[in-house]
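The chain that follows stands alone, in the form predicted alone, written as structure tokens.
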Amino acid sequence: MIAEETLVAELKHKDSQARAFEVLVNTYKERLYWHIRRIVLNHDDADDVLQNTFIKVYRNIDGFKGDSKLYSWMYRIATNESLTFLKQKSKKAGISDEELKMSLVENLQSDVYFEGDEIQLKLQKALATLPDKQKLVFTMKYFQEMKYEEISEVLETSVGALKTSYHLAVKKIEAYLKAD
């Protein structure tokens, strides 16, 4: 595994560039695509929502300051892609947000790349019910397992403003369950 200060010290010089992308993409790939997965559901969507994360790190390297570390700094605009290719289909679709969403789950069951059992499309219906921070804060910590610290790098909000919006979302997703 190669340093990360190495790794974008050869992103950014010509001469290393395409082989550092090929470690970046390797390092990275699949963490990031089930980060994506779990925003925008659907595989095919997640495959290019990733592609394209991956050609905004590539165009955008060299803006890269190493305020934070080079993974979340990539996991905010994977986030930030997702979001805006979410905001983008229910637009061309002609409908809200929230209808999206719900059809993106019920969607869920004939997805063949899904292998979620019942209780995980209840889940997936709950979270579906959240608003998008607090769905990205649980998904994170509760999927992902990530410390606070480090989506507060993601999301470049302070901790404890993730823990209420975790303790929220817990409480309603327990709630949406309950009443299910």
Contents of the next structure:
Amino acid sequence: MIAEETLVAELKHKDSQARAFEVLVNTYKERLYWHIRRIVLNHDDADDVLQNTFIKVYRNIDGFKGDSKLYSWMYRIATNESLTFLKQKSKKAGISDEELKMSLVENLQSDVYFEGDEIQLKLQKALATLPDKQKLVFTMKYFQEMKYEEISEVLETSVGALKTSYHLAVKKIEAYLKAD
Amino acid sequence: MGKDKKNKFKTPEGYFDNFHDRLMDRIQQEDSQAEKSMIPKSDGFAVPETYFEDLAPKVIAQLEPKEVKVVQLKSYKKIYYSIAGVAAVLLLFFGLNRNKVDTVTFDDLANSELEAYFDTNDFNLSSYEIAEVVSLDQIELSDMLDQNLGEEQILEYLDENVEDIEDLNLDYNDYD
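Moving from the form predicted alone to the form predicted in complex with the partner chain:
The next block holds the full complex; its first chain is the one shown before.
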């Protein structure tokens, strides 16, 4: 795999930009897709947000100073794009953010790209009741198996606070799953 | 058997040598058991076949500037020269009278017209997009309100209307 610094340098250079961007997309497409998909739930929406994320990365690469790692910078863009997308969607539909989240979960039942059973559907309902931050921490740790240090760079939150958030999220989800 | 010179307790041979490894194994085992207990390990999402293979070309296609059709100019040269001649004459004629014509500027629009325009057109701007063009330094709450609000009224409003503290975009560091 190409070193991150080399990739960034190539992305900033006009002659190597196109090839480097293809490498960037192919390296991060799956990780970013699943991160976005777990926020917006629907495949088509995730596809839109993922493409917008990569386009923003391409257009703003000159502004990337290297203070954080490239992947955490991209994860941050993906997270912001996903949350903004949901806010715009609820605004367009004239419903609250919570109503939108619940309707997205309800729609999963007829979604051809959701193969979950009853317990997985219930898990999504439980996740929809969590505050955004707790849900993000939980999915990044539990499903994407990211380290706390990596999540800390993306969400700009201390490792201690993340551990508390994760613990609370697990407790709430378990309580939801246990209830009838 | 290992011995401690100061007391008579004994430990099995090599007990301390691999203590750390055994401890870490146990922590890992407990962690995974706790996670396995209730929450499913997969969330059931799927993607269309070949979605990831097709993605890179799809994204790259959006970045490339659209090709502009090149029109051969040579054969039209004579026509262009004559059009340019006529245009030059017209430009000279109208150019001399230009100062007499009043041009409409942005300042000529009445505030009421601007307000009516913004009221009737839906721009669909998110608060983030507005924040990108209007900096906080340039704006005061009183710019948008006819009456001044007291701190007490603002707190009362937030208390009644904000269900989730995260909506306020406060610093999360100490949250939870």
